[in-house]
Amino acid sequence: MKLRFFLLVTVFLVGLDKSNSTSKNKFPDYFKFGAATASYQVEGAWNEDGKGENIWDHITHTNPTYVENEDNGDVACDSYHKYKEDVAMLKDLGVDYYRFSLSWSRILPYGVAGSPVNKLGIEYYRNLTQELLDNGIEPMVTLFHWDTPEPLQELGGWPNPEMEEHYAYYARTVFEQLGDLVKIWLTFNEPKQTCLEGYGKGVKAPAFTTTGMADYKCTHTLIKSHAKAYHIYDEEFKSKQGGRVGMVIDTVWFEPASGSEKDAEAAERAIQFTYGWYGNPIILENYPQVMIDRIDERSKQQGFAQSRLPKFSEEEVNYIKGTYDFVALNMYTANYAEWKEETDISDVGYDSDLNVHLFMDDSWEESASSWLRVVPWGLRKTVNWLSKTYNNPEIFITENGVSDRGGIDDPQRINFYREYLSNLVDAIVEDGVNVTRYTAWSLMDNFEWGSGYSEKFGLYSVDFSSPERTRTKKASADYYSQVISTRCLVDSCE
């Protein structure tokens, strides 16, 4: 026990060595700022101007107590009525983008492929690209973050292999309806959320917990999906619009509990069960070896007569493999992993198959969520992990943030900003590592799915209480603007 707790306080002291002063690295000058927000957490107008009814509507209003407070999104930040105040505000901020998605069920009301468009949806979202088009902000559009239509779920949802067909029906319109205007486009936002925690541990919508069966379903569906999206676009768009195209995938970074290879092996194997799980068949090939192995023999000891991990055809593999033009990342935290010796085999589910002691460091500073403790050296740990597996691809960050409970004077948001800005810039300029992009999260303080409003992640408050939803500054965004502007983190760059 002492030995093990020296090699936690050393790896961790070791990791704080890395961040506790502050880079005089300067960001390039190709290295661009934006800021992020989703529509379901933002857009408000829940069954305004012909939309639809999707999983996030539905779980709040039969469900209320679902979300802390009975909180929903049925007005959120009102962004569909208040987003020229927003794109004010990204332009006070000077970021050189703005990463926000799309509602499905606002475009498809029903979802469904051959379904019809919704024209004022449609020009919603043209009038709030052309609005950051206007001033000088570059729109990065997330065509799923999250929020199925109700119908499709009744369908059956993710786990559904004919969800492919709807998606691609979707991208398509929207490729067809923006794609004149947009030229980055991202197909799913942390589609592991989507399938563990919407299918497999209930913590998200449609909150089902059919862990080890259903997650893994729905990955697979969600991956052709996206390989679908991309030939969709690179086929029939991408020569007359030029833009690209990729899916954003997260992970915490795994630091080994210790100096031990099992420590080690514990590290590799829960990120390749977290970002692998998605990025190696899009990126490489197939699913991680690791997942494939040892899903494949938990589950026939377990009686199942195929793998409860599904498999990908010769064909499948080919047709997916490549289908990125960028490598997006959101991250905000860190765990310590440690080897566990393995559990019993009649336990069917994802925690089983990975079968790893995840656990944060009780020094770590804590914020308003109890899965995020800041971490800074962990983000240009994670960068540098990308870039060796997958052969130094461009890599976007597309989230990162910390919570508080609220306020303008908000110092925490700062100095998480300043170091892992600090760990990200020294990652470029000492490692190499090719990241041309940072994305904050969050404009402004906004739904947080299962804990409402509650937790906030804004450079921007939002009074709640207020119908006019009063956005106000905070200082966080004064100090993000800073950064943008002279492109350095202290007050001389080298």
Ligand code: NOJ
The other form holds:
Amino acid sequence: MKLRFFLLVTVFLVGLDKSNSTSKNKFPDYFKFGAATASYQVEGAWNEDGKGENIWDHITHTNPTYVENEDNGDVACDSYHKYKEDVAMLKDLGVDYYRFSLSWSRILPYGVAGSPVNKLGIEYYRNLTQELLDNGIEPMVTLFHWDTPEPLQELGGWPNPEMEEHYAYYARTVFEQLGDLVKIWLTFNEPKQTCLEGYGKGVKAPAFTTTGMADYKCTHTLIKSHAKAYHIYDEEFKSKQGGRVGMVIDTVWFEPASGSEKDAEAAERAIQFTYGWYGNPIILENYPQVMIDRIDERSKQQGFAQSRLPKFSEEEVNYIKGTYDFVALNMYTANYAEWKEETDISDVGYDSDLNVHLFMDDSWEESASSWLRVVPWGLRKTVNWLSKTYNNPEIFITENGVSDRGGIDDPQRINFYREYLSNLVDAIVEDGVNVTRYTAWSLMDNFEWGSGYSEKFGLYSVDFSSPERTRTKKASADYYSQVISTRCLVDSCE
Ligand code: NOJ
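Okay, that was the form predicted on its own. Show me the form predicted in complex with 1-deoxynojirimycin (NOJ) next.
Next comes the full complex, and the chain you just saw is listed first.
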């Protein structure tokens, strides 16, 4: 009862604060706007021109009901053939850059270290990149957006430490083949989803459910792979190519469910278990202490001979720390975090290691995705947290956006962008947070993983029933263009 009253008051006050107040602050001149997609979600051409099979091809073909409506990415938006149209859309939007990802299996069909490079795959990405540059749009390239080559999964996938060697070979190949054209590299997209959802909870390919173990091992290998790729770039390419490298990490904002110290502790623990799990080793040093302590202790009590959280050696800690040229954030929504009694010790898993009660407020506006409610002030709080926790780094927002069920007239999306951007510009101008880029997810409707094509995030709609995959501009695209050209969210800025 007390909690409900507190929540009502909080929501009311936040509402009061923001209701009539789209920011009049102007985005600084150096600030850049972009839009994003990812290979499996848009490219299609799943087996064309020598591309190998990846884990999403595999799961959608061998277990079609894994995805809503038995959708798959075999054709998706057909961007493999229609990339010039995509670039024309980006040009029309007026974005400064395009964030897209490379399909590892298109470049290295066998995936493994030392395997042959598919020239046609490289040609596709060179053509796309050149088309962007010819239109004055900067490429921002993600090396890995969840589509592990299937042969590597059959060797055990990310929990297998050997992945570091395979990823290093892939990264070096990509820097060699595309590094003359690309100056911003993102090693991994949302690794928590790869590890926790892919190997812990089974809701993303390859759909394993060994939480509290495989998800930690996956993360361990993945962080080492990131660091290796960073060093390869730094030592072999940076002086010639002059680019920058970072990792995209996602989190929701965790708001304490009450003013109590315990709920504040629960909220901080939750963000340490999400952003900090990846951010701390790379930006600070080692895993967050709260993760180390809790997982060590619970593992001991559960009778494990060693902690379920793998340990970095001192040498590894030093090799990993500092492997970032900017901090990148994907952020969409918020959760309330409430302290709770320790769960039954026999429960082995990430959720019980975290042990925080997380929930969303019914009054927050819904989207088409059950996990995503509209909480604009969460973005301002998240970037402030990053700035404080990681000593005021340069921050890129590499994804932010909202889903609906479709339609060209999309007022909810316009409202979403206006309110999130309003909080972002205030964080920059009023709080002094060093955010320099904002990326809308997504350029166009696409394959939304387990939800298939049912949830639409695009600024452009795509007609998935037509062989042409016809693209149509939505009202939100006009709105975003206007923000980009005026750098203002209202008619006139201060
Ligand atoms: C995060 C992921 O990077 C992207 O692939 C996904 O489509 C969006 N969030 C929306 O869920």
